Each structure stands twice: as structure tokens, then as C-alpha cells.
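A lone chain, given as C-alpha cells: the form predicted on its own.
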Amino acid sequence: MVSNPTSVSAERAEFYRRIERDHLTPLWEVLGSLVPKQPDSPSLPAHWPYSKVRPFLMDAARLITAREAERRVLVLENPGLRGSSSITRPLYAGLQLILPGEVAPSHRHTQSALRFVLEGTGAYTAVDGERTTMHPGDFIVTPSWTFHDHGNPGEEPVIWLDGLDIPLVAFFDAGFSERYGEESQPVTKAEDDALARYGKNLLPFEYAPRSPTTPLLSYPYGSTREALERLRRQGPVDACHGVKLQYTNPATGGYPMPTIGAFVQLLPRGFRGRGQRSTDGTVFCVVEGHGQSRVGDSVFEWGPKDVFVVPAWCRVAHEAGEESVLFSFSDRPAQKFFGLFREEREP
């Protein structure tokens, strides 16, 4: 006997209803979207021209102070995830402002940070005791729970971009904040002091990490731009991403932080790269030169100070028509703990 298809359908929806009421759902009605056969992101390629938004911040400025909002931030929010407050669905990502004189309060939070100076010198970020004075190109790090704040005694506005894990922690309902009982710690230790006990291949004796993080608080763009040049030099260059290296945490080899990776690539002038995909979604700075990406089905004409993100499995091809260098970051150190990580790359 063939049962009716309009039956069998009237009896399914029926069952739904009932089961329902006491909050359950049938799977193989999800099963689809719930284990899908590749990944599917619903962050979009994006693009945010640093001509465009730093005006947008000096707006900012006019409206509100540093001390006001805690953190005067403009979010970068994914097209495809708005009201999220997230650049892709693990990571949150901002352009932060402080102008002379100001400081930004001190607070902690369990969301790990990151901060990559893109315009001005002279402001300083302080975490437990110690200050590192901002340059641009300088990849800083706050690690979970420590105390920070934000000062700005120079001359001249400062802006960097801000990077956190603060979609993934929600995610575990893990989320806590504590602001500190004055508006700036005290300084207890000497500026470029973790510099100098754990920044020259060397650690203090039998030293003992902590914390996943890494000890150093700033690595200086300086060294870094140093590093990949030498390497430009002396070769090879990779075909899909150049001349490129990953922050680490010097005491354990591993990433700066247990949930975000940071990178820095050199793109010779008139490099044309192969295209690659992975799980982990990223998030592109430009810090020097002109050129191009295509992620996806959009292609961004991108120049200094240019933030873009590229989707998780999303395909992308760097060109640059003059040497170029890009920071990078994203959840790759998080997916590797859990064993989620792929990638592909073009022949």
C-alpha cells in the first residue's frame, strides 16, 4: 500500500505541533544546514577603506570623548552579520581613536585583544604596570584579565585597529569585565621591560609561562619589517602568500594567543598570488604599498591603512603593483586546538 503524500505531510506537520509544546525539533529537518558539506559562512567579503572611515572617527571625536565612551571605537561589522558587532563569527574587529591628552580608562576582560597601530606616535597602551609607547606598524598585545588603559601625552591623534575573541567567548557564556579603581594603573615596571626579558631569543631562568599568552607586550613593526626583508632577499616566495611569518608567543613557539593568530606578509612588487581557502576567517590590514585581492567574487583595490576581511573557505588571490606588506588575523590558533583547521591552495 503507497501511503499519500499529502497525508504523510499533514500527519509530519501535526507531529511538529505536538512536540513542540515540550521543545523538541526534528533533526532531519536542520540536518542539512547543521553538518553541511563544506563550510558555510554567513560573514561576506568587505572592504574599509581608510580614506573613508578615518573621517568618520575625527566625527567621533567631536562627539564623545575617551574618558565617555571607555573605548571610542568604530566597529567593523561584517555585511553579512550586522547587529552582531562581529567581522566574522568568531572575532570582532574596530578602529579605535585617541586624541592628545586623553585617556582611555583602565578596565580588564576576559576577551583577549589585540592592537596594530596604524597612524601617530606618542600614545601608549599600559597592561599590568608596564606602558609600550605606540608606533605604527606595532603589533601589541592585551592578554585575558590583565588590567589596560589607553594615553595619549603626544601631540598628534593615534588610531589603531583593534582585534578581540569577543564573539567566541559569548559564544561560551564566558564573557566578564572589571573596570580598576582610577581611571590609569600604577606604572610599576620599566617601558620595553618584557622586550628585554623575553624578546632576544632568550628567557629568564627557569621561567615558567603564566598564561597561553605571550609575555611581550609589543613587537615593534621595526624588527619585523626587518625580518621579512631578509627573507624577500634571500627567498623563496611563497606563490600564494608572498614572504609570510606568524607572530609567536617566544616562550612556548606557539601563537601569540589561544584563540587569535596574528601574520605579517611581504608581496614583492608585481606579485601576482596563486589562490588558497581556509576555515579560518581573516582579517587583513594593509600596512604598506597599493595592490589588490580578489576574495571571493569581489576584488578590493586596497592601500595603506585598508582593513578587508575574507570569509572562513572563502577564496583569495593577493596581486600588489608595488612591494606591499599586510597584517593579518584570525581564529586559526583556536581551530588547530580543536582540530577543525583546512586549508587548500591552488596548483
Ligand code: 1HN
Given for the second form:
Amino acid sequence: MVSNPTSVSAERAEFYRRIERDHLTPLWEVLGSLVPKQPDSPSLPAHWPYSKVRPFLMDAARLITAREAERRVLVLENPGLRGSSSITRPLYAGLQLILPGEVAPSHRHTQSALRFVLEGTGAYTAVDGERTTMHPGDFIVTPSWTFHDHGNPGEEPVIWLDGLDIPLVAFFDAGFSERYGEESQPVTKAEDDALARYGKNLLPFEYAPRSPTTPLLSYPYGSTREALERLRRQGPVDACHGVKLQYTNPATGGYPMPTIGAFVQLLPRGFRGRGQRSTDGTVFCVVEGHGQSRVGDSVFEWGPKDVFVVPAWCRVAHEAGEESVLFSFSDRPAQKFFGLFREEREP
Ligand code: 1HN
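Just the form predicted on its own so far, so send over the form predicted together with this ligand.
Below is the entire complex, every chain and molecule, led by the chain shown above.
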């Protein structure tokens, strides 16, 4: 007996309703979207010009103190992921402002964080008893489950980009957090203690890492910039990425955090990069210079302190009218750990 298509679909619909009560669902209705032929991210290319966001941060400072907010941050929410506090599906980003005299109270969480300093000097971040003074261009790490607080004893507002693995940790339902009890943790170490111990191509004698996160708290911009400048002169310059370096955990040679990788690249004056794509959706922050990036069908004309995001498996090509430096971060270490990472370069 051959049934007609209408009665087949009616019978199937009735069947789906019947099994739904028992928390069952037919795979064949969703198989295609469960295993797409290639990544099909709901996240979109997006650009946050600093000139647009900075005034909103200053408005926020009139409405709430850092203490009251706990962290005075405007979340950079991907327009394709509204309501999720995500900039890519696995990662979170925000811009944080701390005014002179303010303190952002001490807490810890299992989410790992990075800071990339955009504006101002004189604020510090404290991690495990050590304070690190922030300068523009510094890359700063807050390892999972370490108490951290920020303060600004200086004279200028200080603004930085935060990157955290919040959505990734939420996906695993593995998040914990707690307050320290006092606003600021006691200072038990000299400033730059970690830099002296781990940041000079040396390690403490017989050092064995006890955590998968870098023991360095800060990667100051001065030495990063110097390396980029030398390599620009010495070449070769990659056709897609310019002169691109990754921040490392000096104790392992690996990424600074198990979930987040961070990178910095110099695009020489007049650089016209080839297109490339990778499975790690990536957040870019302009450190120096002006240029433009084609991200999918969008073109972002960027300048210093702008942030833009390239979704997973979305083509990106950078151009720079003047010598430019881009900082970026992504979930690349996590993807590599799970054997998922792929990339593709245009010839
Ligand atoms: C956090 O602890 C910081 O320590 C910034 O500066 C942003 C977003 C969500 C949860 C914790 C910080 C955060 C955060």
C-alpha cells in the first residue's frame, strides 16, 4: 500500500507529538543542522569604533561607580548573538573603565580573563598578591580561580578590553565564583615579580608548572613592539597576516591560557593581505595605525583602539595604509586541544 504524501506527513506529525511527551525527538528532522557541511556560525562580522564607544563608557561613569558595578563594563555583544553576552559563540568581550581613585573589588571565578590596555596609565590589576601597572598595549592575564581586583591610584581614566571564556565555561556548566571578602587583596609580592621570574627567558630552578595558565601576569607592549619592528625589517612578511606573533606561556611554549590564545601582528605600510579563514572566531583590537579589513561581505575601516570581530570560518583580509599593529584573541587553544581547528588560505 502506497500512502499519499499528505497522510505521511500527518502521520509523522502525530508520531512526533506522541513521542514528545517522553522527551524523544526524531533525529532525521534535525540531522542537517546538527552536522553542517561547514561551520555556519550565527555570529556576524561587527565593528566597534572607539570614537563611538568611549563616550558611552564616560556616560556609564556618571551613572555608576566601579565599586557599585563590581566591574564597569560595556559588553561588546555580537549582533548575531544578542542577549548572550558573547562576541563569538565561545568568548566574551567588553570595554572596562576605571576612574582615578576607584577600586573594582576582589573576586575570583573559574573563567579565565585577559586584558588589553587601550587608554591611560596608572591603574593596576592585582592577581595573587602582585600588582601590575597597566600601560597602553600591555597584554595582561588573569588565570582561572585567582583572586583579582583593579584599582586606579593615578590621575587618568584607564580603559581596557576584557576577553573571557564565559560562554565556553557556561557551555560546560563549570562556572564557580566568589568574593574575596575585602575590596583589595593584600600586596605580598613586589611589582614585576612574575616578569623577573618568568619573563626573561629563564625560569626558577627546577620549576614545574602547577597550572595550565602562564605564570606571567603582564606582557608589556614595549618588548612586543620591538620584536615586531625587528621582524618587519628582517622579514619574511606573511602574505595573509603580515608579521604575526603569538603570546606564549614561557613554561610550556604553549598558549597563555588553555581556552584563549592571543596574538599580535604588524601590517607594514601599504600592506594588502590575502584572504584567509579559520574555525576560531577572532576578536581584533587596533593598537596603532589605520587600515581596513574585509570580513565576509563587510568592510571595516579601523583606527587605534577600535575593536572588530571575525566570526568562525568567515573570510578576512587586512589592508593597512600606514604601518599598523593589531592585537587579537580567540578560542584557538581549545579547538586545537579537541582536534577541531582548521584554517584555509587563499593562494
Ligand atoms: C570580570 O571579573 C572582569 O575582573 C571583567 O575585570 C569582566 C565579565 C564577567 C564576569 C567577570 C574583571 C567580567 C568579569
